[in-house]
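A single chain comes next, written as C-alpha cells; it is the form predicted alone.
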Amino acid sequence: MTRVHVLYTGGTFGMTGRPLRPMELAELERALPKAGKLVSGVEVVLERFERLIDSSSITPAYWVNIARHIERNYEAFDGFVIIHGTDTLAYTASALAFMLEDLRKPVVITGSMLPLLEEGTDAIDNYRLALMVAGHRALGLPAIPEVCVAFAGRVLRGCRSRKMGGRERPFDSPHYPPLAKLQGETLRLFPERLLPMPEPGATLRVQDRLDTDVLDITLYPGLRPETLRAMLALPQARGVVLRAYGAGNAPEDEAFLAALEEAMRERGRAVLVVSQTPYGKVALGHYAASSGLLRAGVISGADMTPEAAITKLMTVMAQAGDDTARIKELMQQNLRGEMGGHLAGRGFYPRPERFFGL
C-alpha cells in the first residue's frame, strides 16, 4: 500500500449546510469516497487543522504550522494532500515551496470550487488527482519532488499558481506548463519540466522563520508619490512588492521615482517590481517608461507570480536579516523553479540554488 497524508484545513471543499459552514472530520471522512476506490493501492491517514478556517483567514502562522506538520509525518508517508480553500491558495503553495527544502515527496494541495456535497461538485476529480500524484508508487510513477497544486485536470507547480476564477481553469500557471495532467483516466507526467531530485543523502530542512513586514503596492492612474512615501515609511514596509504596470513600467515622474530612492537608500527598503498582469513579465529598460524604476535599483521580478514575490521575500529576509545586499542577491535566483524562461518551448531550469542555513 501507498500511504498519503491529507490534512483538511477547511475551505469550500467541506463546507455544507445554510450558511455554509465547513464539514467537522468524521462528516468528511464519511462524505469522501474511499480512497482505494479513487486510486487502487493507496491508504489514507486524515487529520484536520485544530480551527478549521476559511482560507480568506489564513496567515503565515498557519503556513509554519502546515510544514511543521509535514515534517512531523514526513518519514511514514509516501505523499502529502492539503485541502485548502481557493481564495489564498496560490498563496499557501508560494509559501510551502520555499519553506520546505530538499523535498523528496510531493506535497499537492488542492480544494474545489464547489462544495464536496453539492450537485456538480469539482471536489472529486481535484481529490482523486491529488492523490494519483501523493500516491506516485501505486500507479508505479515518479514521484514529484515539489509543492504542487492539483486542479481541473491539472498538476501545477505551486510557487507559479495563481486563482484565475471560472469553472474550466480555476487555476493557472501563466509561464510555466503544467507538471502533469490527466489524458482521460491516466495522469500524464512530465519528467523533464520537474524541479530535480535533491542531492543523496539531502533531508527534508523547513525554514519556519519569516519576516512578515512586506508590503503589496499596486499601482494606478493617481498614486500621489507623497502617498508611496508614506507607505514606504511604514516600519512594517521592510520589503515591498510593487505590481507595476505591463512589462515593468511606473510613472517618470520624478518625485514618484525620489520616494522609492529615498525609501531604498535611506531606510534599506527591499523593493521588487513585478506585473500587476496576469501573463506579464518585468523587463526593466525595454521601455522608457521602466528605465526610472531600474535607475532608481529595485530589483526586478521577472515573471514571478506576486504570490510568489512576496512569500519568496518573506523567506529570504528572515534568512538574510538587515543584508539588504543579500536580499536582493536572493530574490533574482532561481530557488524553486519560481522564475525564469523556457528552453525550445520545453520547461527547464537548472538545478535551484539552496539558500536555507547558510
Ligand code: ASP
The other form holds:
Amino acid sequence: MTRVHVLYTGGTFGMTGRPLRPMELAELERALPKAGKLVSGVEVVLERFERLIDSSSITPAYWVNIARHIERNYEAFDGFVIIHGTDTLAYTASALAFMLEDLRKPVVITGSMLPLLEEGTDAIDNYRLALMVAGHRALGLPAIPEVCVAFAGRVLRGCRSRKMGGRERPFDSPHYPPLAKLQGETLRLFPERLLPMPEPGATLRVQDRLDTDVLDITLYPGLRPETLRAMLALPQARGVVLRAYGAGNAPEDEAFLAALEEAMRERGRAVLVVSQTPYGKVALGHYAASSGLLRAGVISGADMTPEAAITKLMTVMAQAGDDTARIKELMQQNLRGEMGGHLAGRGFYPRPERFFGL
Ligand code: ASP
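Right, the form predicted alone is done, so what does the form predicted in complex with this ligand look like?
Next comes the full complex, and the chain you just saw is listed first.
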C-alpha cells in the first residue's frame, strides 16, 4: 500500500451551511469516498488542522505549523495532501515551497470551488488528482519532489501558481507549464519540467523562520509620492514588493523615484519589483519608464508571481537578517523554480499554451 497523509485545514472543500463554515473532521471523513476507491493501492491517514479555517484567515504562523506537521510525518508517508481554501492557496503553496528544503516527496495542495456536499462539486475530482500525485507509487509513477497544486485536472508548481477564479481554470501558472495533467483517467507527468531530486543523502530541512516585515505595494495612477514615502518609512516595511505595471514600469516622476531610492539607501529597504499583469514579466530598462527603477537600485522579480515574491522575501529576510546585499543576492537566485526556466527570454507576454500546445 502507498501511504498518503492528508491534512484538512478548512476551506470551501469541507464547508457547509449558510454562511459557509468548515465541517468537522469526522463529518468530512464520512462524506469523502474511501481513498482506495478513488485510487487503488492508496491508503490515507486523515488529520485536521488545530483550527479549521476559511483560508482568508491564514497567517505565516499556520505555514510554520503545516511545515512542521510534514516534517513530523515525513518518514512514514509517501506523499502529503493539504486540503486548503482557495483564497490564499497560492500563498501557502509558495511559502511551503521556500520553507521545505531538499524535498523528495510530493506535497500536494488542493481545494475546491464548490463544497464537497454540493451538487456538481469539483472537490472529489481535485481530491482524487491530489491522491494520484501524492500516492504516485501506486500508479507506478516517479515522485514529484515539489510543493504543487492539484486543481481542475492539472498539477502546477506551487510557487508559480495563482488563483484566477472562475469555473474553467480556477488556478493557473502563467509562466510555467503544468508538471502533470489528467488525460482521461491517466495522469501524464512531464519529467523534464520537474525540479531535480535533491542530492543523495540530503534530508528534508524545514526553514521555519519567516520575517513578516514585508509590505506589498500596488502602483496605481494617483498614488502620491508622499504616500509612497510614508509607506516605505513604516518599520514593518523592511522588505517591499512593488507591483509595477506591465514589464515593470512606474511613473517617470522625480519625487516618486527619490522616495524609493531614499528608502533603499537610507533605510536599507529591499525593494523587489514584480508585474501586476498576470502574464507580465519584469524587464527593467526595456522602457524608459522602468529605467528609473533600475537606476534607483530595485531588485527585479522577473516573472515571479506576487505570491512567490512575498513569501520568498519573508524566508530570505529571515535568513539574511540586516544584510541587504545578501537579500538582493538570494532574491535574484532561482531557489525553487519560481523564476526563469522554460520561458526565460521568450518575450514579455508568454502564454504557456502557445509554446507547449497545452
Ligand atoms: N473562502 C474560501 C477559503 O479560501 C474559498 C475557497 O476555499 O474556495 O477558505
